[in-house]
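One chain follows as structure tokens, the form predicted alone.
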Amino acid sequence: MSLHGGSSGAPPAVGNAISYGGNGVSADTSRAVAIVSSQRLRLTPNKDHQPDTYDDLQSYFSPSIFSSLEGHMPPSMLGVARDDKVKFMQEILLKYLPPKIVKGHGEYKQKIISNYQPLHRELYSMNPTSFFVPSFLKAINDNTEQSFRSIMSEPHPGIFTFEMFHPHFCELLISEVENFEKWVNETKFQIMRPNTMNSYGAVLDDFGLETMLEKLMENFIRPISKVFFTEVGGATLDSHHGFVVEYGKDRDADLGFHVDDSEVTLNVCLGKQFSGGELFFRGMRCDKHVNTGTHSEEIFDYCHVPGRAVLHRGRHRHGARATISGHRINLLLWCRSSVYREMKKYQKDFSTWCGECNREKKEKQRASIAAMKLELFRREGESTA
């Protein structure tokens, strides 16, 4: 597969961008995870079931996650005590927390937060009216598919673009990141970079922006993903990895062909002045087909615009071409669903979104129809003989 098109030739290996920052969950918590019951979650939730209320629950996870997940629980567990439900669900949720929960990370993060002095404290709590453009905020408040589509473009299947952040917010966030990097250089503090593919940039969760980004995912990205990415857990996004990446002179030049460690990825260009750096997309793939060739209808290139968001499945293969001049900085939010990752273990057919699974399914259907026609002709021939 050529990165510029066609399906001929051997495809390049697709990288897997893995995060190694942290969300502040201790290694002790990770080790305490019990083996999840052998009972399987339901693929589709029980819409007639009224879930318990979890607002009073003291947990790392949002109460809304437990309410959402409860509908997917095995029927035999819907009537058990709330504490037993919590234990069952928490075991699943903890098992699928991102791999960035590493020994000592909690201490690492606390050391940063205790010593780094934020430049723009207004960024550290969610303030929708100052963060977002009015059109985006209205669409979210209306919370309908029609309202979302009214502000979105879908220039290629599964890729949505829309105006999202105020220019002033972009400027403040860039300034905050630059201030953090200045502190890192002055103190010679060794920080963890966003993932295994980017050598420049910073994990926003690590220096105090975790709560704000959690609200961004829960209240603004999850409602959209519930509509457009249901088949990959869009309605049950429950953890995130938030970071910025930087491209240009003395920084990363480009980004290799890869898939994200996410169900849904938000990518917003913050600025500054730059040329090049286009995203190139080459089709959605499950684990089995991640290195298969690209077909012409899957080829799509996107040019970044400051303040404009791109929303896509994490399994949509993509990369970034070289930033030719200037300095480009982007905000990335990898959104994950523990529910989807648990249920995915029992699935073999991902034809609702994997391009290759879909082609294989259609080919089997065509072969089956051809075989049926052949058998029908054979029987007709025997009856007239």
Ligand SMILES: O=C(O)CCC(=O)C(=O)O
Given for the second form:
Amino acid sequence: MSLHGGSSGAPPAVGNAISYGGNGVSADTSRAVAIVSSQRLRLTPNKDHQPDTYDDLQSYFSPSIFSSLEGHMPPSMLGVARDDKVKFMQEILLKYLPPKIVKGHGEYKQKIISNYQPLHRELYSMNPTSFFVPSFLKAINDNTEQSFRSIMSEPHPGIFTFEMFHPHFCELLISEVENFEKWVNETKFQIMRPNTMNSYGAVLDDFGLETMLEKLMENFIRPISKVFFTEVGGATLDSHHGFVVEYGKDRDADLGFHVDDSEVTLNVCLGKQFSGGELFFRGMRCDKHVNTGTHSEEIFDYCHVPGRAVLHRGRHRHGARATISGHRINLLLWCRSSVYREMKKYQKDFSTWCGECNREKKEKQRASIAAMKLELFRREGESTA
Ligand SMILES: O=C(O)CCC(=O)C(=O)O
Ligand SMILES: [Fe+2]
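Requested next: the structure of the form predicted in complex with the ligand (the form predicted alone having been shown above).
Up next: the whole complex, starting with the chain shown before.
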């Protein structure tokens, strides 16, 4: 079977937005990190090495952890800049936090929220009339499949696009993110990036926007998902991961082929001006079939338009091509359902949405019909003999 592995042609190894590279490490949080084997920690520390001081460092982890861990770093890392050492060590340390802390990371968030001064306070509580375009609001208020379909296009099965945010909301959110990044740079606060595949971008939930995004999911995305994504828990979405990704010069270039750690993903382009950055989709797959090849009818590319949303299943394999010029910022809301995740453990057949389960099921049906026909012919032959 031929495989169309996105722009790179590389086979997709997927899981929770973990990088697909050959060194990809499987993990169960969006913050897990792929570690290259040559960059492993040494069992015994280098006693001759004098570690940097980290007392001024603003991080979830205490400065003494960094000083102690530094001696264990691979020899090639000992001489690099302090910021790079911090990044390397923090990524390793994050892998070993209990999942609960990584999920909630209350203390880390608390540190940010108590020190960061928001620029546009009006973004921090949900205000539908100033956030959304009227057509979107009307469709949500009417709350029927017909009203949703009236504002949406479905350019490819399972991928919905629609006008969502006012240009002014997009401008404010971009400006808030820029303000947050300025604060991060000034204070040298070590922030966690949205997932292992991004070196830039910010987790909106971490600097105070969690409640607003919770409302966005509950009151606006869940009603739509209940209609279009029922079989993956669309009606029971109950948690989210909200962040922005940034591409262009001095930012990430592209995003590799992956699936999201979500049941339903909302991806809205906030701006600014850019060329390139198209999303490429390559069919929906369950865990078992995530690395199987792509069929021609599953290939779909989408060009981002500022203000416009794309809504798709998290298991719809995708990636983003390089942003060739300009600066692209997108808002991502990974929406999850704990009920669906629990039920999924006992389910083997995902043929209602997984392209490969569906093909296997059809093939089984075809084979059993063929066997039945053969048996009928045989019996007919016997009775006429
Ligand atoms: O860059 C994009 O538009 C895609 C981002 C994405 O797929 C993700 O962050 O999960
Ligand atoms: Fe994604």
